[in-house]
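To begin, one chain is listed below as C-alpha cells, in the form predicted on its own.
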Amino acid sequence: MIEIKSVSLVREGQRVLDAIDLSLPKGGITALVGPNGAGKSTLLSLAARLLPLQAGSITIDGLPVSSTPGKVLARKLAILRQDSGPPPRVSVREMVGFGRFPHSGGRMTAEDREMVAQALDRFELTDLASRSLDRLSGGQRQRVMVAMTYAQGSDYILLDEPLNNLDMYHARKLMIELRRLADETGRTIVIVLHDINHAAASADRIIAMKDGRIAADGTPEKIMRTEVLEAIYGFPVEVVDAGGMRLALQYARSGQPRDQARPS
C-alpha cells in the first residue's frame, strides 16, 4: 500500500500541493487526472523520491520513501517520468535491460535476460530489439521506456503521461496491456492521464486533482458525471453511455466546445 499523509509542497512561493491524504491499496489501476498544473506529476515525483518531501510523509508497504535505501526502493517502485529522454545510441534491448539494474547491478543473469525478453514481447518490441533508439519514432521510444519500467519487476509502477506520442492504436494497446498486467500479476499501477476516457475505460479508481488538492475520488462510474467533470475542468462536459462505458464528449459535432454551442 502507498500511504500519503498531509503532503504539501511550495515551489517559488506557489503552493503546488496542499495537504494531500491518499491511501492506494495494492493491485489495480489508479488514474490521476485533472487540469494542467493540478499537481499530478509532482505527487508522483514525491512518491518516487525524485523530489524531496517538504511536509507530510509517504510510505510504500510501510517503508518511508524519504529514508529507505535507493536499492530497496527501486525493487519496490518504478517510475516513468515525462522527461525520461533515453540516450539515442543505445539499442532497444539494452534500454529495456536498464530496468534490471536494481537486481543485476549491471551483470545480467539468465533471469534478467528472460525478464527483458518478456518485456519486449509484451510491448511489441521484439522485432525492434536490435535497433538503436535514434532510429525509432517518438511513439516507439515511449513504448521502450514503458517496457523498461515493467522490466524492473517492482510491485508498484508509476507512469506519468505514458500515452504521450502514441497514436490511437498504440495508446489503446498500452492501456489494454496495463489492465492485463494489473489483473494477471497483481501489480499496482498509478498513471497520470490527460484523456479522461482512457481513465474511465481502464482504471479501477480515478483521482482528480485541481489546484494542488483532491477534487474528486472514486470509481469511473462516480467520476464520469457531468457535474463532477465540470467541477474539475471548469466547463460542462456531456457524459454518455456507450459500449458499456461512460464516456465524456468534449466537443459539439460542429467543432465548437460544448460550453459555447447553442441549441438549434
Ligand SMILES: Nc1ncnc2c1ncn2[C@@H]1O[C@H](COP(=O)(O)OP(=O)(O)OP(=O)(O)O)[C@@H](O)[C@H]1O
Second form
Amino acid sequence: MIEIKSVSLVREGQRVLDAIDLSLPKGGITALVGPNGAGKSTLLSLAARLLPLQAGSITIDGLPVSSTPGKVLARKLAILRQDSGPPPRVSVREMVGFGRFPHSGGRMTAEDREMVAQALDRFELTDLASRSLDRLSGGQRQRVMVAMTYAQGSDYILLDEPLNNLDMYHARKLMIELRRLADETGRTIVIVLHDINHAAASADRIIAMKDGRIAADGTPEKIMRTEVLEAIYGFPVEVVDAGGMRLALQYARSGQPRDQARPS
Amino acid sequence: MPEITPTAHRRAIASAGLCLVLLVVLSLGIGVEDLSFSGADGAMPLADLLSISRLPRTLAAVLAGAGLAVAGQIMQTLTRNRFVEPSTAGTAQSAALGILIVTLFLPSADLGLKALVASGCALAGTAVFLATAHRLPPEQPYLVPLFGLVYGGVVGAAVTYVAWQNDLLQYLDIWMNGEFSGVLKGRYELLWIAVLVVAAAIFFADRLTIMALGEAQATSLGLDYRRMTQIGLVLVSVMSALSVVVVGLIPFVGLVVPNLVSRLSGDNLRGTLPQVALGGAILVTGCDILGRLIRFPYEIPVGTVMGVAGPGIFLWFILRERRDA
Ligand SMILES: Nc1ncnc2c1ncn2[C@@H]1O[C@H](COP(=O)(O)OP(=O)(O)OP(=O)(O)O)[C@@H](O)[C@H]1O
Ligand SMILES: [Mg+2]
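Can you return the structure of this protein in the form predicted together with this ligand rather than the form predicted on its own?
Below, the chain from earlier opens the complete complex, with every other chain and molecule after it.
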C-alpha cells in the first residue's frame, strides 16, 4: 500500500502540492489525470524519493520513502519519469538490463537475463534489441524506458505519461500489458494519463488533480461525467455511451457548434 | 551503430593493447643515445639506459595517459557533460596551487607530500566546480565547459600571481606543461597509483554507467548518487594531482579519448573503460614519441604536442563521422 499523508510542497515560492492525503491499496491500476501543472509529476517524484519531502509523509508497504535505503526501495518501487533526458549510446538490451541493477548490482545472473528477455518480448522490442538507443524514434525509446521500468521487477510501478509519443497501436498494447500485469501478477500500477478514455478503459480508479489538490477520486463510471470532467478541465466534455463504454468526446470538430469548447 | 557485443569490446581491447605494445617498444628505442649492447666509448650500457631513463619515461607516459583518460571519463560522468575534463574544470590548476603551497611553506617536502597536498587542493577545487556545474541549467550543456574554462582560468591566474610574487614562475612552467624528458628512475613511481585509479574505475564501471543516466534515474535504480559522486571526485582529483606533480599538466587526453571511445564503442563503461585507459596510454605515449622525433635530437614537450594533436584528432573524428552520417 502507498500511503500519502498531508503532503505539501512549495517550489520557488509557489504551492505545488497542498495537503495531499491519498492511500493506494495494493493491486490494480490507478490513473492520475489533471491539467498541466496540476502537480502529478511532483507527487510521483516525491513517492519515488526523487524529490525531498517538505511536509507530510509517504510510505510504501510501511517503509517511509524518506529514510528507507535506496536499494531496498528500488526493489519495491520503479518509476518511469516524464522526461528521461538525452539517450546514452547503449543498446536497447543493455538499457533494459540497467533496470535489473537493484538486483544484480551490474553482474547479471541467468534470472536477470531471463527477466530482460521477457521485458523485451512483452513490449515488442526484441527486434530492436541490438539497436543503439540514440538511433531510435521517440516512441521506440519511450517503449524501451517502459520495458526498463518493468524489468526492475518491483511490486509498485509508477508511470508518468508512458503513452507519450506512442502510436495508437502501441498505446493500446501498453495499456493491455499493464492490465495483464495488474491482473496476473498483482502489481500495483499508478499511471499518469492525459487521454481520459484510456484511463476510463483500463484503470480501476481515476484520481484527478488540479492546482496541487485532489479534485476528484473514484471509479471510471463516477469520473466519466460531463460535470465532473468540466470541474477538472474547465470546459464541458461531452460523454457518450459507446458499446457499454463511457467515452469522452473532447475533440475539436469542424462543423459543430463552437460553444462546445467555450461556455458562453 | 551496430550492437557493441562483448566480443566487439574484446576485439577493440586486443587491438588497442597490441598498438600500445608497439608504441612502448618504439618509445624504448628512441633517444639521443643509440641502443648498443657494447656500452663502448663511455656510452651508458643498454641495461642501465633502459632501466634508468627510457623505461621510466615510457611507463610514466603509459600510466599518466591511462589514468588521465579514465579521470576524464569519470569527470564527464559526474557532470553529465561530454565536454569537460580535469584540465578544463579547475582540477589541474587547483593541484598546481597545492604544489605551490607546499613549495612555499615546506621547500624540502618530497614528491609524496606534494602529491598529497596537491590531491587535497584538487579535490576542493573540483568539488566547487561540480557544485556550481550542477546548478547550471541542463538545457544549456555548453555552459558547463564554458564555466570550467573560466574557473580553471581564474584558479590558474591566482597560481601564476602567487608564483610570480615568490619568484617561482620557472617551477610553475614545469607543472603546467607536461613533459617526460625529466622522468628518471626514482622520480616517477608515484604514477603507479594510476593503476589503482583505473582499477577502481573499472570496479565501479556499472555504477558509473548508471550514474551517467542522471541523478533521478540513478536514484530510482537504487544507486547512492552522492556517495558515488564523492568516490568519483576522489579518483579524478588524485589522478590529476599525481600527473601534475610528476610530469606536469597534459591537456586534452581526458577529453579526446572518452569521446572517441564513446563514438566507437558506446557508453556502457563496463566494456569501454579498459578501452579508454588503453586509448589514453596510446595517445600520450604516441605524442611523447612524436615530440622526440619531430626536431630530433631536440625535444618538444608532450603537453605541446598534445595541445595540437588532441584537438586535431578530435576534429578529424567528428568531421569524418558527419560525412559518414
Ligand atoms: N523544477 C521545478 N522548479 C520549480 N517549479 C516547478 C518545477 N517543476 C515543476 N514545477 C511547478 O510545479 C507545478 C506542478 O508541476 P508538475 O510537473 O508536477 O505538473 P504535472 O501535473 O505533472 O503537469 P504535466 O501534465 O504538464 O506533466 C507546476 O506549476 C510547475 O510550474
Ligand atoms: Mg507531469
